[in-house]
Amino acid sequence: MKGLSCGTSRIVGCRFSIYPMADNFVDIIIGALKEVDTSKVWMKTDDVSTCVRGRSEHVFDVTKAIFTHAAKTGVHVVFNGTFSIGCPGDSEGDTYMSESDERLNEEASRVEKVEVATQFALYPLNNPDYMQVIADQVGVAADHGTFTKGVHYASRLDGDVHDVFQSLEEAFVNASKTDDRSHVTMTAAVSANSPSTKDN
């Protein structure tokens, strides 16, 4: 990985894209971004996706808020993201690790009620007990009441956006604590307002 040096902090990152299924998708995305405070994370957007990096609570706070504000429009919106911690060479943006734990967007996003359907997959890399780690975190989602079923290559979560993102965050953070040097990734596809869930 040319040009990267190994970092020592446990910085969390998420590379994601949001897809509003509407002609005015640009306005929806820009509108959502304007409502979200990103001052506690490192963030960069290119022509394919957006990368957010920092402390885990702020990465999840920002990604949930951006998705929630886009979804509250009532348009079918999909969030597709990959979360990562412990990636060798991940050092840029480590200064954001000194931020306080106060979530800047929780109060504003918490008032929005959005039902979502989610498929997520957890990958505890280089962990010989990875299947048990995954099973334990699916159990956490079940305790939250968000786990619906297992599907090929993923687990299904359904419910309020805040409950689902809490399940995702806890699963990711818990898996990362199994080893202080672990590299853990998690993929998540979150859908709101899908017409396929309505009776025709």
Given for the second form:
Number of protein chains: 2
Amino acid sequence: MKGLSCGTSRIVGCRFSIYPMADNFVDIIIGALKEVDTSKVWMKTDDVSTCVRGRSEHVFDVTKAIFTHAAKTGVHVVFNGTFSIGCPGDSEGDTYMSESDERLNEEASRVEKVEVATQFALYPLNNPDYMQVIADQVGVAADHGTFTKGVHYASRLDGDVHDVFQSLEEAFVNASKTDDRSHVTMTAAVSANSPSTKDN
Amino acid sequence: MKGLSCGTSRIVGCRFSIYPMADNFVDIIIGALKEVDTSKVWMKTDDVSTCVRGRSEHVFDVTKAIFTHAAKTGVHVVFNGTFSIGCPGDSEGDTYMSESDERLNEEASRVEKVEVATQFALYPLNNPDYMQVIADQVGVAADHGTFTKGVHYASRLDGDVHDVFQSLEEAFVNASKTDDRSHVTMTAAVSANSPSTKDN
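Moving from the form predicted on its own, what structure would you give for the form predicted together with a further copy of the same chain?
First the chain shown before, then all remaining chains and molecules of the complex.
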């Protein structure tokens, strides 16, 4: 996963929520957070969502780790969030951009095996070629073997949580490199342990 | 809420999930669905999300109704979805565009009182003026009295579920009218009955 950071060191953010479908959802979320080192990202949680911001690799490292540790409980847990880069209104938190690219949570996340079903959508803003950018990155996921099909308004990925997050990260970072100041967002709903029949 | 449909009768879709943070989440979702008349929209549910498509007013009517009936249980429930119009790849389901504009669920939804906290973001694609389109529609929510503050990558709305969904619908429909073939998406996370301290 080296070389996936943005060459221009532009700040990446993700506003997301973890939804454990269980009475003890608070314990599951707090338990997952305790296992994750968030020292390389700016982070703020409110009553609706959590926002993490910093270098691309740490934003993906932290979001994957929080989700993975929540999902390993076996409870039906969903990660639902939007990644963003290049938002003209974004400015704070730049101090975190000087962190090294070593991922603090990958080792502990990697030992967990969680099968996930994911729907994601890329939104390259202010780009007349945006449909091609999207198609190219769905192609990247297809090359990874995680892409399973297109659905209305989204593309579906299935597989191990690590493979799926790698596809999400590469699609997002590649799309963000289409020009120096591109503004790109990406929504992702990542579901584990659903009792519903898998639809792929 | 008359006059909020798109003049060009363009198909609107929403891919969303309802997340009840409770052991009996399946019962809550199925119970809510049973109370909602979905006959005016194309609808498909898979193991990750549900997609509804049709006239704008019915997409908002159905999504608000499903969420409201789930939230009235008192359980912490979140609606998280993306509304879309003008996607160049969208084509099916046009038969639903000939439905009348009478909302089938508004009467039953309206009697329910649910306080919600919401974060939403508009993404006008392929539009150099997109930041102004977003600012204008946040202004509409401010005029409604639902806008409470901006947060990183989103705007926050608080209040009664009906007021908040009205702001979401107007923001989305207004943004979609910026030109005849505009492609606009809007993410929304709508939370009810959270045990967390309200942050506004």
